[in-house]
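One chain follows as structure tokens, the form predicted on its own.
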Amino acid sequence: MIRKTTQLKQLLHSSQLEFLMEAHNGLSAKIVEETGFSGIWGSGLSISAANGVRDNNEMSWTQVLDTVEYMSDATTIPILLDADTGFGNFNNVRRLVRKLEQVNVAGLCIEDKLFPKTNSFINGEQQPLADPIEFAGKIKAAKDTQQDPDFCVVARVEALIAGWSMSEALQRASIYHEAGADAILIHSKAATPNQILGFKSEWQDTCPVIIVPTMYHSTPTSVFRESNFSVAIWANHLLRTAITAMQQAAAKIHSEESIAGIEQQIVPIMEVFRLQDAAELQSAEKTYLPVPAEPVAEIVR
């Protein structure tokens, strides 16, 4: 089995456009792998929302780590964790890298904003950016800390989100690349891909470039292929799909005061057991548990 870190590095350097699908817990991560995706985006927004809190670092880094460990245990494909700003300074990043390697997470992506962060799509222009030299120090600290040579550190450039110039975005990307970043994630909230295409035209193939087409979702994927982007991340769509399904199901059950009308629209309970790998436990019980000589008798009073 190829190490998860190596799998992720191979995705970044693939000759074709690769895709990461968002997941936010062990179940969604397993579904991503079964569907055929080669990698998982451990979305900060989705992990936060699934726990009922805001995407403002309201979950501690250890709580995020607990979640991503379940995701890693449930899958064999690599996870790139959305680690926000690194949950602090360079020292917090060093400790995070050590812990991620321990739970077999393949890489992390950190963004050049200030802690605590706010989601990029909420008043992005009003969010201050980190000093690029200080942020580069986080990247270098992460690379110096990793024990697995294939562990990947992705630098997310927020300059375009914050309304800064293309020149600023390129300059920051260059500083982060020189600090050791394995890839650059260039983020944009424009409804068209013009900004990210302009960045890629200037950046060329200096190092792999990752995009997140959440806002420019109507752009044909062929456009990204033709521009030689390395990875596209579908960043929050399983969470949003789940919210839609749960809202509809809850409303129907509430209005009808019955589950009869929805039973045929949802997976059977046996599919839940399959995803939990209940069959493996049953098999293991035959190997490891003693067979009782006689069944426990009913208590007769």
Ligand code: SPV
Second form
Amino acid sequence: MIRKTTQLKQLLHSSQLEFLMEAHNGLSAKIVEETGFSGIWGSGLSISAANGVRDNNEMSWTQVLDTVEYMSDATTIPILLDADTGFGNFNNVRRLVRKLEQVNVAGLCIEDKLFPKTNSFINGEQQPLADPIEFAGKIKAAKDTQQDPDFCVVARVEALIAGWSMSEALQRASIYHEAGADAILIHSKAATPNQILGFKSEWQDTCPVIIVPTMYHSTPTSVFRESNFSVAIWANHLLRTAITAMQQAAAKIHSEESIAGIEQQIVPIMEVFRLQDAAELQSAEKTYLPVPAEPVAEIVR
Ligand code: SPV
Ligand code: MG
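For comparison with the form predicted on its own, please write out the form predicted in complex with the named molecule.
Once more the chain from above appears, this time first in line as the rest of the complex follows.
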């Protein structure tokens, strides 16, 4: 079995466009792997939303770590964790990298904003960017801390989100690349891919470039392929699918005051057991649990 870190590094450097699919807990991570995806995006937005809080670092970093540990335990494909700004300064990033390696997370992505951050699609222009030199220190600290040589550190450039110039984005990317980033994530909230294409045509293949096409979603994937992007992240679509499905099912059950009408529209209970691998426990019990000599008898005879 190839190490998860090595798998992620190979995705970053493969000659074709690769995809990371968002997951936000052990179940969704498992579904991503079963579907055939080669890697998982541990989305900060989705993880926080799934826990009923905002994408503003309302979850503590250890709560995020616990979540991603469940995701990692449930899967064999690599996880790139959205670690927001790194939950503090370079020292917090160092500790995070150590803990992520312990739970077999393949890499982290940090963005050049300030803690506590806000999701990039909420008043992006009003969010202050980090000092690029201080941010580069976080990247260097992460690279110096990792024990596994293939652990991946992705630097996310928020300059275009904040309404700054393309030259600012390119210069920041260069500083982060020099500091040791394994890839650059160039984020854009434009409805067309013009910004990310403009960035890529200047950046060329200096290092792998990752994109998150949430807002320019109607762009054909072939456009990303032709420009030689490394990875496209589908960042929140399982969360949004789950919200749609849960809202519809809850409303139907509420209005019909019955579960009869929903039964055919949802997975059978057996599918839940399969996803939990209940069969493995049943077979392990045969191996490890003694059969009681005197089974407990009914009280009423
Ligand atoms: C996330 O999935 O949490 C991301 C991507 O950071 S975005 O929501 O587009 O900022
Ligand atoms: Mg995020």
